[in-house]
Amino acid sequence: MAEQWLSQRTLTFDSSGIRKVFDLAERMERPINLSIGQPDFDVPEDAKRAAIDAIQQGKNGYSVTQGIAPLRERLQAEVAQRYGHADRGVLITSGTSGGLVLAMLALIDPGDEVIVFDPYFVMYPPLVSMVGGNVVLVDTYPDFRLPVDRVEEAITPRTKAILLNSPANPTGVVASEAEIRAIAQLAAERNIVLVSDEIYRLYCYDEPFFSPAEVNQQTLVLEGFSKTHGMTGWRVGVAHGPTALIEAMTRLQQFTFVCAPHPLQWGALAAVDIDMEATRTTYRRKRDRVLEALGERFEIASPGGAFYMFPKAPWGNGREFVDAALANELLIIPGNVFSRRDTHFRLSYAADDETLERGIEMLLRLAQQGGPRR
């Protein structure tokens, strides 16, 4: 294919810095793997023979856009009674990503401008400029705490919305209540739409997970069972918000990814009633064990939760400390994936304790050593 055949749009991406990293592992022989930004734990039975049974009855066709009734209107319940609103409708998205896709391209018209925490998910500033939209960066270093104030300063007439993450990928931080009443009013006084991604809302460890919905009638929600329920691969997750909003992610859904994948769907029914407590329980103490052990030795904001921490780098820049660890297999991912700082690096504490005590070992000897000479 000639290369003069590829849009523009094509062009200003790269290939994802955590793709990279996934790459080298398969040319390792025992790599120490705490990349990856996935449960290290599989799909509950439950939701597995729910999704079986699902496919041996046949249901494997599209199921209506909006997604299977009895898994909306489930949803649809537990977001009433949760939030009690009188305009919040819900859809069954492809996945969590899936659901940011459509309210990009629901919301945001060229020059708009979207206001994006730094650190940030790797997604956020691609699919804002997929869309024409300009990404407009709100510093949050060195605690990654949301400022107020900066995101105060930041509003111009072109802004149209706030992407907030908490508990957030790839920092692990959970933004205070006070923090989130904060940003949720600024939004709805400056009429700007705010988004928030809630996929790791059931991993808060040290305070009750708070969503700006709470406040701001108007948010709209993303959230799903990737993480909560180990259903990265299935694809399902959730979107609600006011009406005319989820109608026109709906009409977009239909041209785009046409369904979320049907039988699965059903499995998400059966996972809304599965108690995933012992995971929050497990998770946490993973995390306690790994700060334990790092603390001394790197500089590491608080992270509440979701299974991430972003130390910053004991010596040199995020991506020299991230070609040390790649060169002793221990796969970590470079803050510059998630930045426009490279002064830090994303570990994920969501694999088995003998890995992480590889990691723990592995992290700690790096930082002795120091870093190449200049």
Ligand code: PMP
Second form
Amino acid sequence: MAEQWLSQRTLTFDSSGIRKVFDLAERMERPINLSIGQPDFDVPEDAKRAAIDAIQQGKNGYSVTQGIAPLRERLQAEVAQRYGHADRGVLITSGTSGGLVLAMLALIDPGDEVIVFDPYFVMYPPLVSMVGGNVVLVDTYPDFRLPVDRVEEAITPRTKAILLNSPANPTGVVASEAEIRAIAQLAAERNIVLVSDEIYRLYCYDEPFFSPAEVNQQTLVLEGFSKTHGMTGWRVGVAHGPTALIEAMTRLQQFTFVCAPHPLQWGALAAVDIDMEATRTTYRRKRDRVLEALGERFEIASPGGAFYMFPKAPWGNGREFVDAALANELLIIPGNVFSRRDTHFRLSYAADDETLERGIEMLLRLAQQGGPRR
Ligand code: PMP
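Compare with the form predicted on its own: the form predicted together with the ligand:
What follows is the whole complex; the chain from before opens it.
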């Protein structure tokens, strides 16, 4: 039996919560799908054209590990202008996930502790475990603000890194500049690596995006084109940080992913010049609409960014409420996929307006109807 060959690390995590929803979606005729963590718009035309041209021009072999020079130089210049750090290198990764994997491999020794905020992006705890690290969860309920005092309490001599994600998946909460400053300073004072996952940086609706790299020059930033330009399948991400760390990640990339998909890096280069402001405006409008419609019936922590909200289940636990939604062909994700708690659910408003309206109507109906008798 092949099962007996499986490593311990593959047995420690379970992705069935999200898969169950996706499997159900396959079998539904006209699901109201608010479960998807990717933009509902297509890749901008100029980026498509550049990728097609690259393929037709034969740019189909490996690229250098660190990424094609024009893209890397362009991003390097942008990063230099933004932060003005003397010591900050850039690496093109295989999606932001690729950057996360390389960061964990480059930073974490077995037994090292990594502070992760709960609720978290699904991948964080398994990634830390895969490299032998220990996840230390810091609870952020009920408002999902950054609890700097709790982070301070969670720090031990083994703390190696803090994984920060703002705007956040699954809550949509954007950390304030004051919170970011406090965490960035704390990490610097305690010699802890701050890893900042900024994949949703475009999607900040109420205040400008603020990166901890502006305060803490040692911050490792991970971002990418997946969510900003609707290219989740292209697998192009960006890591920038202290050069020693970026160089270690580059060596690791050479022996793992090799490079980000070569022709699609040319597409990403074209994407850098595309103004995505209209997209931000569209998603802000969707956020406003959903919040206005659900705000009175559901407890929802201020969703200032990304394209998610994380409402509290109005009855039952997260799982029970989501089961009732699934029975009505409304696809949402139970909060326990992203958390040790099972009290909330994630909805993504990266959907067309008609789907959103159907979703709103169904959620209000479910809230009204109440839960199963216990
Ligand atoms: N970080 C966060 C917070 C995410 O939500 C996602 C995608 N859902 C990723 C990283 C991974 O993005 P990519 O597709 O670029 O690997």
